[in-house]
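Only one chain is shown below, in structure tokens, and it's the form predicted on its own.
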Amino acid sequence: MTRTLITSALPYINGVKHLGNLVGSQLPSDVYARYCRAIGHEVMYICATDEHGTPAELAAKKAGQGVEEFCTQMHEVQAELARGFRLSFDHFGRSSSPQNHKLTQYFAGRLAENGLIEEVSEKQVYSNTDGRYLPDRYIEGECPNCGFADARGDQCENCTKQLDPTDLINPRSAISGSTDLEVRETKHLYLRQSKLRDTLDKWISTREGWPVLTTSIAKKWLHDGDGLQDRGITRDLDWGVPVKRGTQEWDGMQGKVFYVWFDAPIEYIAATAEWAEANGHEPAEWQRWWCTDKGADDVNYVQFMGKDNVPFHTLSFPATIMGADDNWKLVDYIKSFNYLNYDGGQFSTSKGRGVFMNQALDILPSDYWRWWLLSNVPESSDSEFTWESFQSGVNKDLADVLGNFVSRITKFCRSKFGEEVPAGGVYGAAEQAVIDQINARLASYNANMAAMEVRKSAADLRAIWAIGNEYLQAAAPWSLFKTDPEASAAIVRFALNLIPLYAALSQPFIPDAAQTMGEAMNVDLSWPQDAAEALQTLTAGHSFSVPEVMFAKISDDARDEMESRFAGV
């Protein structure tokens, strides 16, 4: 059996997400994911709320609690919007785990032990107002490379540059808004990442068929300018993995913690042990999927994550991994996304513009946006969320093809033969055309979402269920039951069959409206492998039932109310 590892880059735990974070990762990793399930690999999918760093303690101090208290609520928040949305996570941990603990200490510990640790005196910014040393997120300022004027001190969002917070013009303290800053000097740990930058170069050259995009981004960290820096892993923070070398106290580095992006990915593994434990498995079981030394050799491990995440997956991670040298699985493809932009403009959290997970739930069903969401996803380029083509995508894509075809044939057959496929009457060249149809396609799809193309594939899906909508329209039985009921029998048990072949297709997508048409058919979905053998599950006498309306089509009034309430101010 095919064993596939997927983790999906960790939301921060800092509020709500929009919906471009959702599509930036955790959703095409859920189709896939449900994909690899669905034609009999084994899965690991990951996920958890990443909660330590600046993000945390900031937005902990704005909603008046102690770090750990919002940590936990919001952990429940981020988790029950997940379940919101069909995201089927074997196990949706949190970084600040101990099991996170362990291991970020126990990497640590091996890296310093093989000589990619170093001990760097640096300076750094102190806030005389807040009575503090500021991590570099905690530092705003001017970027000096291209002048957008709220830059972070470790990267600049609007050009991505790397930054040190002594790079920033005219910078500022996160927390209160102080300029009265000055530098002083600390000591941090360092990952020598430069030691380990031609084995890393010569790795990622190796990587057949990773998204330019991935590629691009790593290749330009490891050769432009200087190339790849050593980077420092630990923070003089509260919150946090406290600094340790595995087990033991590290001289001069007590009261500080680890860097957040050290240890966040580190909980890729973490989460798999945490949901080991909560399972009652032994360690073992966790271990399978990561050590190769005990069974992860024959596992492909596939990560999702949009693309501000890369250099961290492509560089830093996998240094941490090589660096340990222990038998740890290394990723074996790295599928990258672009932006999701919002009506002409970015996603604001303060501005109010755009749509986050929970608004959108509270307005309409997650399939309905998993699906315009997913086959609008920005793999090639950066996309656009408009209400119009939302609308367009639900009235059109659901409603009138894949939710008409569904109640047109039930209903009809209800009225004329009862809620029971009837028998009678032959399938001929029409039907044939049909199956032919779509078994080309049923290929096409196949092809795509192993490869991960979740675009081409919504379209693969999409053109599946017009066939069925299409032979109907030109088969009419309607009218043929008036001179032939017979044959009209035979295209009626023809078409319900679409019904479980579609459902099972759409679940990587649509979960939800999967289940209903599995369940009004009253069938176990599985898989097809060819369509002339899937359209004979439902034989004449099975009885089934007809679904609620599945898609209610958005009106005009409502998209302009929707457009209205999220532009923000």
Second form
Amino acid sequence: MTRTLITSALPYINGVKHLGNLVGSQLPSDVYARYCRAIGHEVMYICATDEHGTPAELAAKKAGQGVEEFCTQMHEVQAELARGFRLSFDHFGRSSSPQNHKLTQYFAGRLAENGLIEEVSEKQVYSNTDGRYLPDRYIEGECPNCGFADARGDQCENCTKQLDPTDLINPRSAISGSTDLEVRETKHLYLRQSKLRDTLDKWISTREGWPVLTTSIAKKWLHDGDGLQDRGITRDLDWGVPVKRGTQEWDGMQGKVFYVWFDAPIEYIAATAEWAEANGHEPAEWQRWWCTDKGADDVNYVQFMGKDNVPFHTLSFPATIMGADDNWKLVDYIKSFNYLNYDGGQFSTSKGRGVFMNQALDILPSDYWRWWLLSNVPESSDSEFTWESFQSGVNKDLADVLGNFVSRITKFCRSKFGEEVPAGGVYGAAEQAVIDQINARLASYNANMAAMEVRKSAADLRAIWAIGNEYLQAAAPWSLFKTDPEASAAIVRFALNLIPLYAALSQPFIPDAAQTMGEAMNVDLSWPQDAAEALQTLTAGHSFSVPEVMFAKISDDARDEMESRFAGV
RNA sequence: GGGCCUGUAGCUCAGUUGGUUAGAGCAGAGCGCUCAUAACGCUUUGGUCGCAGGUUCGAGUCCUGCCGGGCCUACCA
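Moving from the form predicted on its own to the form predicted in complex with the RNA:
And the full complex, kicking off with our chain again.
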């Protein structure tokens, strides 16, 4: 059996994510996971919250909570939203889990043994008022170059010049505004990625068929300037994975934690261990997904992420895996996405601009969002959410093409033959033509799904839905019924059989509607191998029910109302 | 500054290794149908493929330059 391991980039813990975050990794990975399961792969689909780092601590402080309490609460919020959007994770973990602590420390220990960790003493800005070290961008001051008053320690937004925090005139904490800052000497661990540069370069260069977005970002980092730089993997923070060398203390590193970008990807593995523990499995059950010497050699591993995550997944994490030199499973394919913009600009949490996951579910069911977002996923370039486009996609594709098809044929059957599949008549050339058309589209759909071409898959699916309406229009069972009820019955029987077929094929995109269709037609859904065979599912006498309206249309008034509600300030 | 991506019909996008009349959905127009969520079907109007050169028998596709949009640039994650 084909085994597929799928991970979605980890959403950061500090708040509810917007639709752009959702469509950039979780939603397309869910479609792929559902597809793989449907065609019979053994699937492990993993996601988790990314809980460490300065922003999490600040968000907790703002919420008046301890960081652990805050993360626990926000994890549950995000887990609930994931369920709301029907994200079918096998496990939705937490990067703060004991499993991740252990594994992260283990990897650091292995990397140290293999000479890939370097201790570096460096100068960092410490804020006495805030009681913490400040990352560069949390220090603000006057730009020495252009005089801009609110330049950040890493770069001046006004003149775009790269800065060092010590360059700033009258530096202050961006958190408290305090000017009681001092420069302290502190020791950190660096991952010597530069030693693995040639290995990584060779690896990236030999990846066949990866998205250009993925490889070009990796190559840029590998070859820019002096090439791949070593990277600090520890921080002076309280919340995080304590720095240890495996299970041993690390001299001089007490009180420090690993940097979030070191431990976050390791959580993919740790979350699978969490899954095993949560389900009462032996460790061997997760190891067979991740350890190539323990059964993972035949696993196909696919990662989904937005383009901002690419450097970490093409370089840092592979460096960790390769550097550990320990039979860990390396990724086979990285599917990366561009950004979704909102109505001519960016989504903005602070400005309340755009739709966030919780708001979306308050407005409309998840299938509506899934369909539009997936059929407009930013695959080749950034794409844009507009209410007009959303309304059009929902009303035309879901309500008119699919929903109305189900509605018209089930209601017609009910009124003329009752709520069971009618007997009589035979199929002819028209039915064979439909079978041929569907088989051709099905082949395309399968190929695009396997290739993770999400937009093209959505277009294929829609085309398959449309075939039903074309057939009914041409066959016109309502006219034929007056002169030849038997012939009409055959058409109705054939058309009704399209519903379970559509339901099965639609599952990855709109799982709730697919289930509704399956239940209405009283069948278990299975992925069709061949349309001719699949369209024999419902036989004469099979009972069904007419489903409620599956997709309500979005009115112009409702659209306008939402457009102004989410425009931001 | 550097790097990458991108510019195709009013809108959103397809266009495989350069090969005959550049495609789809939506929007617009006309016709048809009446089973259905005023739904559906058929037909149809829109494009000197950002601009200017070049290579070639042949360029939306390759090369150069210019113009516009976006992203990244390593301590936000």
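Positions refer to the first chain, counted from 1. All figures in this text were calculated on a predicted structure; none of them were measured in a lab.
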*With the chain described as two rigid parts moving between the two forms, tell me whether residue 171 and residue 38 end up together.*
no
